Amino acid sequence: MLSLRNLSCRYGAVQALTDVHLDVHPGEVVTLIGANGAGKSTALKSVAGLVHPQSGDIVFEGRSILRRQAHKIAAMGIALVPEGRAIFANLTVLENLEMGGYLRTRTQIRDGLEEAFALFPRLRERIRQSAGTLSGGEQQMLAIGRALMARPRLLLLDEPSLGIAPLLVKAIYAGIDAINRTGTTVLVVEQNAHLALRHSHRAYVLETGRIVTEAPSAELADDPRVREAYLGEG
């Protein structure tokens, strides 16, 4: 569904990336993890069409989209939940996901509201809410949520642990593992690494923007190096 192909990003005298590969299949949850500052955000952003790499390539169902605007990759079929959730404070919850289905009928809206609110049922409980007064937690499930009302075939997301109270994460992870039993293709970036390996197919590790390791999720928890790493363990 989605390959980065040689793909070389910089930030002015910074590299920010260097010849990366990755291949995304449909129906995957694939993770890229990876220590902060690795380019980890940089490569989904390179994706959605916010930055514009240097060199390479990036195909998303046999096209590629390296030049293509932002706006246009997610009609497409692409949507980026990005790091800080990015979500619209002084909108209520409901204007929020309604944001999120711009390009859809009413039809469409108000099937993926239902949608929302049965994979994050908080979120129909604070409809009329301003979204600046949510927890982060569930800040982050309207993030999703929002994503999610454009129909993506393929959903990016940034951190979508960050900062966010235990009990929550798993309630999000619990909605991400959902998604993608509906059919919807994963790729996530993620600083926790136990989180991102116990709920993703195969990952990537990215160590100052390169590619070192890809391996099936359960292959890499096992890893002594990785564990040593990224897992605290060794």
Ligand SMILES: Nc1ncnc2c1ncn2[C@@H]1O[C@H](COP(=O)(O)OP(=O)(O)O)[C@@H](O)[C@H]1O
The other form holds:
Amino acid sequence: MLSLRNLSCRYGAVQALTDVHLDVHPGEVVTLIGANGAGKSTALKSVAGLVHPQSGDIVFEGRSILRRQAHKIAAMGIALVPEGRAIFANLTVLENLEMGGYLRTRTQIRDGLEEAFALFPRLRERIRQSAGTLSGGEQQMLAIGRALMARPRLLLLDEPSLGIAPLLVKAIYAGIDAINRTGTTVLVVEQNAHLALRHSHRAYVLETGRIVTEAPSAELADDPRVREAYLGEG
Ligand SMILES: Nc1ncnc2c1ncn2[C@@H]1O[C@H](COP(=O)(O)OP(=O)(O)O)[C@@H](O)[C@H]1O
Ligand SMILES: [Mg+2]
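Could you present the same protein in the form predicted together with the named molecule, rather than the form predicted on its own shown above?
After this comes the whole thing, all chains and molecules, with the earlier chain placed first.
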């Protein structure tokens, strides 16, 4: 469904990605794990059209999206939930969700809202609350709900657990599991390897801009090197 091929990306003198290969098949949850600064966000932003790689290619459903504008990529069925969530703090929960459905019909928006509330009931309870007053975890739920309003076929999530209370992290990942069960393909980036490996089919490990390992997530969770470097063991 998605294929990053030989992707290299730099910011001035900083080489953020070098020859990255990564595939996501329809129906999968794929995770990209790596330390802070490894290039995870750059990889997702490249897919979403927010940064422009110097070489390589990004192919989505058979077509190169490398030089496309971000709004065109979004219209093709890819949604990014960025790191730090980027919700509209002064708008209500409902207004934020409606913004996510700006390309949809009224019926589709109504259905989308029901799905978001079924996924994250806390959002329904806070429908008229301004988004800036939500907790970090609730804002993450809102950001995911808003991305889903566009009905993406591929959902990109940048560190959905970062800085969020454990109880809400659990609810967010239960939501991600449920989103995938309904057929949405997911590429999720995480520093929290424990969590990412438990909630994905396959995983890639990124170290200073290079993919160093690719394996089924269950296998990687048992790999001594990964346990030592990313799971705080050994
Ligand atoms: N806008 C930018 N300008 C310059 N350097 C950047 C920019 N964004 C990221 N970088 C650098 O690129 C590298 C990868 O960053 P990033 O993709 O954000 O990593 P991660 O998401 O894994 O923490 C880091 O060295 C970071 O400092
Ligand atoms: Mg990042």
